[in-house]
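Take a look at this single chain in structure tokens; it is the form predicted on its own.
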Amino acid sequence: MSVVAAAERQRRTDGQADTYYEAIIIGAGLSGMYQLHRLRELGLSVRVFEAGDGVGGTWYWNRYPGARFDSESWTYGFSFSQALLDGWDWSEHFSAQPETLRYCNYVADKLDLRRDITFDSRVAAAAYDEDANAWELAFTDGRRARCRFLITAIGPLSAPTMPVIPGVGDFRGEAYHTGLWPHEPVSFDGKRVAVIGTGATGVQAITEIAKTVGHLTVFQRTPNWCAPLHNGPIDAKTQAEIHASYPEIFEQCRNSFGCFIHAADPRNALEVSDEEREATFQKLYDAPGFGIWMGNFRDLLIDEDANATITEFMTRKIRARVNDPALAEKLIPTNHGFGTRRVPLESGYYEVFNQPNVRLVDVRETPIERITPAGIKTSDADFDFDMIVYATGFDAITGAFDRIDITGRGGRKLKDKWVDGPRTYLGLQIAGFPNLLTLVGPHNAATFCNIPRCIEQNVEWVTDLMRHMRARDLTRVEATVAAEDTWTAHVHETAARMLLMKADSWMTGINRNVPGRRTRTFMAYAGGAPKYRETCDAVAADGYTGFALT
């Protein structure tokens, strides 16, 4: 009997079976879903705790309208089952929230996963006890549960944030936030609408508001480089196709950067001629999906000379496609270059502000000075609203860490650690938390990624690792300060090349809705998830390199 299996014991003999479980996992998303069938399988004794009622993570909170992949639906779903592969038919080429839902429904049942989940169940604290080497975890509701290994799978988008404006619980109308959408419909018919925001997650509410609302207002704080969708049904014959040409998906999304199918053009921007530049552009711009962000010329977020090419051709597009000139110079950013920030993919995004019913509110121009019981108060001017929609993003990647009072070695608490930024090794781990393991995590190639096939690297990483320890009866895990030294330093070096460490955004750990949040530096990994899956693999032939194994 392994160590752990006679901690186990003991526990169930101290009458707390109920609560001891080998292996804990946070979040019931695609990673906690995918990470639970996994360690299933080695035999452990796991549970998996959800705050929510249902499974699905990012797409059971995100219902509001608009809501959709912006990678292709065929290239997100799971690959290591045929099983699951032969029983779902994508309905669209970037399907809907409804639908991913209900994929994400699919999986759970067909690997019978709810059984090992609670649900209605929100951490609010783990602490790890360094005398019997295990996490001991608080819920919000009193309740307490123990493990050896606490995995978390709490996504890198989904702490929501609310605007840093005063009043904002003065209104006396409707008012939604779109990470905390209501379950139930909501209409826009006929009502006066406000939305707050205008990143990704605006572009798409914003599209849909404006088809059936009465009047729609958007306040905008900084304009994004927004880029056509082009989806549509998948018919018959090319769901045929994708079955059959699975494994040449799943191949092609492997070895590209950030795991799409979209590989980048080996050709520079400035080594073509003006003519097959923009011909490359035009084509790019007419296709759909990333291709235009992640299948473009291999200098284009690298080198600016080569990144203003792009941003004078979106330029062109967005004063094309509004018809106020004045409006079009509005929506054209101007503090970053074209795909400096992570790409908005849009459908009639930019004709929307040609409704007559829509008005653009430049919140540089004219700040919001607070919500009033009856709507929005800026510098100039009173709006009064039936509804209130704040697309004002998340506390990303760090966020969810920071909302669970997480307590390592010595009493030390994870939110100091990372006062001034994350420190990891892989992604994975971080010195002075044992056992603690980050699915998706800072410092991880799955937030920069087309996020399902790097979640599948991640979890069978882990899961590998948690096999190694059980054949060896080790029980315990750390990274090494000096490995994650080395790692957090190779993070900020691989992102210095990039022009994205130049831009305010979620990535570089910018955020104005969330106080002391102005620390410039980079959470996510920019090497690339070829080269991170070449490194972990390599930790792990090493006999975990970097880690303290016992």
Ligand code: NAP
Second form
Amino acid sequence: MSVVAAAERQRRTDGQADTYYEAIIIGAGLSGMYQLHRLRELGLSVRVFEAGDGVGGTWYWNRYPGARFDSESWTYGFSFSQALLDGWDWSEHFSAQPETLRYCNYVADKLDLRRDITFDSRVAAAAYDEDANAWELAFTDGRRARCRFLITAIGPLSAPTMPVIPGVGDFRGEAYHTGLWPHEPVSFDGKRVAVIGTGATGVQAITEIAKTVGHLTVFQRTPNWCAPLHNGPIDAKTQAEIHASYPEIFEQCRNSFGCFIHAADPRNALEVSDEEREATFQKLYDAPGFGIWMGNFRDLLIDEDANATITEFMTRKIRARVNDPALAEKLIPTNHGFGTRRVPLESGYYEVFNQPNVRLVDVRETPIERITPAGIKTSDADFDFDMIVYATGFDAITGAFDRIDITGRGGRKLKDKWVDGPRTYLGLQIAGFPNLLTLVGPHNAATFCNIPRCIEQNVEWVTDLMRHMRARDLTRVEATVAAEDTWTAHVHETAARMLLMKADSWMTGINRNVPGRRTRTFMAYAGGAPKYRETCDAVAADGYTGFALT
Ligand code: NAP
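Having displayed the form predicted on its own, please output the structure of the form predicted in complex with the named molecule.
Then the entire complex follows, led off by the chain already shown.
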């Protein structure tokens, strides 16, 4: 324990805090686990508090049927440890949730992380004590802990939201939110099942549930542009090639906009002939993963005319795959172009609607009026169900922060500070909240990224900051208001040129199930991971410009 920590532990005479650590990390998902590993190496006294009873974060909670990667598995694992890479084989190109959760546990075992993690601990409040330069945490069960540095590793999509529909609590059958899926198996066999929501989660769940369900009714408000995943097993030869090429794989990810294996095509869509454009789209449609979104013509997500070309292509694909033309039209988005919301990747989603036991209810035509004890009542029918699955998403990016009562300097609440959208410096720190570091926080490139790639960058940057401060006996870091204003303006300027800003989605801060989430504000950093990394590195190299270090 450092001199500072020992002094603080001695200083505690009020008996309020049960435990003091130099750093507390909230969350034992991938970012929390890696941050723990790095801070332990630095010699800090550090503890992770995790609400669940196991590691894995998003992969711990999202056990819904069909949950699997949209990132190539072999680009997703941690790259920092050769031993971790050597000891793990992914079985499929896009691993399913159970395998990914096993991977998270494998990491925890290999790095011996569990001895520094306290499970079943949900943080209710965190307040900065200015006199002590310490954060005081209160847990939902009344326990408390104190620390000098508070690091949030709470994930961008970890605060599930139920729809605001009258009667949600009245239903007498089985009801599940995809983000809080039970640990026990759930059977759909012979049951009448409703799914509300057709985002990336709904698309995966609907496709899987349709395989065994008695009858499925999908309640769709906004259709999304879905593209084929093209998953498959990894054979022994490919496995060996993957292991041999990890350095090249990670280098390629490092240099692409979102740290995926798919680098943008340097051509503009309208520069090439119609035939060449069609052939490019078809090739990407037939290829696995996000290539059609991330590896497509460079102007598709910034130029309306260019975007119209891929939107038209995807429209034809939906019409070709859905037998009933009227139904196909309902599945075609009309209020946003392809790629301007997060693209769900699918494995037979459109064909589900050709099954005789599947029905689509367009709730824009016939809105849901209420959930009843027996099922769902829309404006034109009463439906009886055995089960309702809520695939209704999350209070994204800032929601998990809002669910903790965070108080900074001078009694200022973070929730109040962010009432008109987040304000941050580098998506990692907030003026008025000293020593609070936000991994994968708002305005951070990690939210718009093949996430472990950006988690490694975030964690290593924070670790370097801790190292820098310890070497100089510095105990307090806080972004200046000027630096925060400049970064926040830069985040907004960068997003303004993206067509993403023209669509309502969790990425633009919209969630009609949460009061106050109805104004578009870009929640992540849209300048790309390479530029973000360069900026963070330059700030560090300049002695942490924009931060007051004392
Ligand atoms: P989402 O994209 O926010 O989708 C929520 C869905 O619920 C939308 O279709 C929404 O309709 C609908 N909805 C919400 N309230 C409703 C209501 N009152 N009535 C009717 N419909 C309602 O959430 P998600 O699907 O959970 O996905 C969130 C993100 O998680 C994804 O974008 C992705 O980044 C991540 N994810 C990743 C993976 C992966 O990597 N494999 C898988 C799943 C999810 P509207 O669109 O009209 O609001």
